[in-house]
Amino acid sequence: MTFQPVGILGGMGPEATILLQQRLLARIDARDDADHLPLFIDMNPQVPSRIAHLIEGTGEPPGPTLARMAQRLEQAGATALAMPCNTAHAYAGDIQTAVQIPLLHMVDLAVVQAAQQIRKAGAIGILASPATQSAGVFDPALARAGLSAVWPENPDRMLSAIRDIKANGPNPNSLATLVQTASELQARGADLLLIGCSEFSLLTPDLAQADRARDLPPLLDTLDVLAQAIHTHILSY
């Protein structure tokens, strides 16, 4: 079989899109090299940063990066291609009309996927940059899904723990702050927990541990969401 390569936009960071090429792998059953998928990947750690941009209204929009990227891929021989940050999504446009192939798009395709696992009109809890908050990344498809979201009340706190990771690798202060908040959003009335960080992602497994253990909504991982697209994809041709 002959599979068709999907092209990577990483470095955002370089650990969480090493962490999508784990989480691939565990999808396949192989039993030589050639049975894993093919990815052709732009590891780009120099991507203008997302928070400064959308947050604190400085530095170089990372559009432009983010599009050359895409194309460089595109013409690398990629036929889709995914982004292992959900903050990035903000400039989803900018890299799409650069080309001609597919966005597997992680933050629509993660929102379809809880509209199917809870109530309809039930509400995400978002645990996430608060750069996809102020930016909107989840709005449209919420809107089109017809579900609500429950974000953090100390935004701070959230974007402090995703810096310690970048910085410090996941550990248990970002962990602690990860309980924490999934305990106040179903205390606010989430359904469901909803990773929308892929830093975030490198503590999935402990985080799950926890929802176990104090009774937590579900949870769904952005990227697990994305792995699977990616799969399929591949696989579909």
Given for the second form:
There are 2 protein chains.
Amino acid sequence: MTFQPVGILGGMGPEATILLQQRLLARIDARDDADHLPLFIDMNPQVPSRIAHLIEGTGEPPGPTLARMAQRLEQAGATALAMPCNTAHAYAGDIQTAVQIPLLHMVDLAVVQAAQQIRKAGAIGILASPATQSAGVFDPALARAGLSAVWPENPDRMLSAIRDIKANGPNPNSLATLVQTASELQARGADLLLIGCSEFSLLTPDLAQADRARDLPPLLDTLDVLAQAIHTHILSY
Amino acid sequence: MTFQPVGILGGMGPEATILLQQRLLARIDARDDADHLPLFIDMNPQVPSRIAHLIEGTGEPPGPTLARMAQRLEQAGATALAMPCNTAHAYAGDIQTAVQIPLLHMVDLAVVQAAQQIRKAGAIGILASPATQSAGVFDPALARAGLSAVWPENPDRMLSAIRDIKANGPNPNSLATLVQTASELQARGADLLLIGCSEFSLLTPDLAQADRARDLPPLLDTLDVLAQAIHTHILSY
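Condition change, the form predicted alone to the form predicted together with a further copy of the same chain:
Let us now look at the entire complex, which starts with that chain.
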């Protein structure tokens, strides 16, 4: 079997990019190296801060850097692109206009899958960065699916948790914030909880096993949706 | 600080390539994404089997594929190359003649560091694939350092353990093989044990914590030496 690589716009942050590789590895029942999927990964932790640009209004826009990365991955032979960072999808337009190959749009794909899972016009609770919310990254897909969104009431706590994970890795404090926010979104009517920040994806297994998890609505991790889309693309290309 | 990326010839196997990324991440005391090191990773699990070519004498030679990967990484802007697979260093010449940028030669660098650590003309026990041994990958560096090598008496057990890890991940059986072989190399005069296969590197923390580890000679993991070399290269470029 000849596989063609998918290009990864990575490093936002690096631990989430590693996690995507691990989730892809876990999908394959491999007997040897050659059963695994090829990737071309631009692990670029120096992409200008999405949070600084979208929330603080400082620093340079990440779009041009992401467009150059996309072009480099296309030149290297990638047949599609994927980006394990929900917030960076605010710049999906910059990426898509820079290349001929498709971007496997993690946010749009996740919303479609969420709509399939809840099977009604409902509300999705989104555990994500306030930068993702203010940039409206989820809005077009939610509108197309006829779904509404429930966002955390305290965006600063979400931002603190993301910064904490980026600096210290996943930890009990950030998990506690996530568990508490999940309950809050449930109380406010969420029919499904979407893990919409790849830093939070590092805690998805812990969240799923938390004491209160059995009473929570179903969880859907955008990073799992992306891993599935990459797998499907490579097998069907 | 502007960092330039190192290109990774990866996918041999994918789990070892992920482990290298994790070891690099662990070296950095990061406050945010931008503190981490940029990499350009060609995760190519479809590189022709090194074991098939070197031991079984079947299949196509991996050299041309590795040379093409190296050129693609150079074109993408890599300022040096690194390859988290000891056995593939049998083809280091194919890689180095294909590009202008240096290959951070994991095997040579590890032997130099081993020589510094034992501070005498001694013997290094090498936990590695028999393909690495038969291809003489370690020999030039050992000769330059005035060191001799002690290789496992049962190469088939090493090969089985590597295949087991590639198919099933690190596991108690392969760890037991590694612990037993480490004791054997010690009994036959090894002053230091070199983890010379990146599949075995997945078990280095477990080997270091095994019951018998406190009586073993010092361990040096070639993958740690490579992580250090990448870190140093990026900071000094």
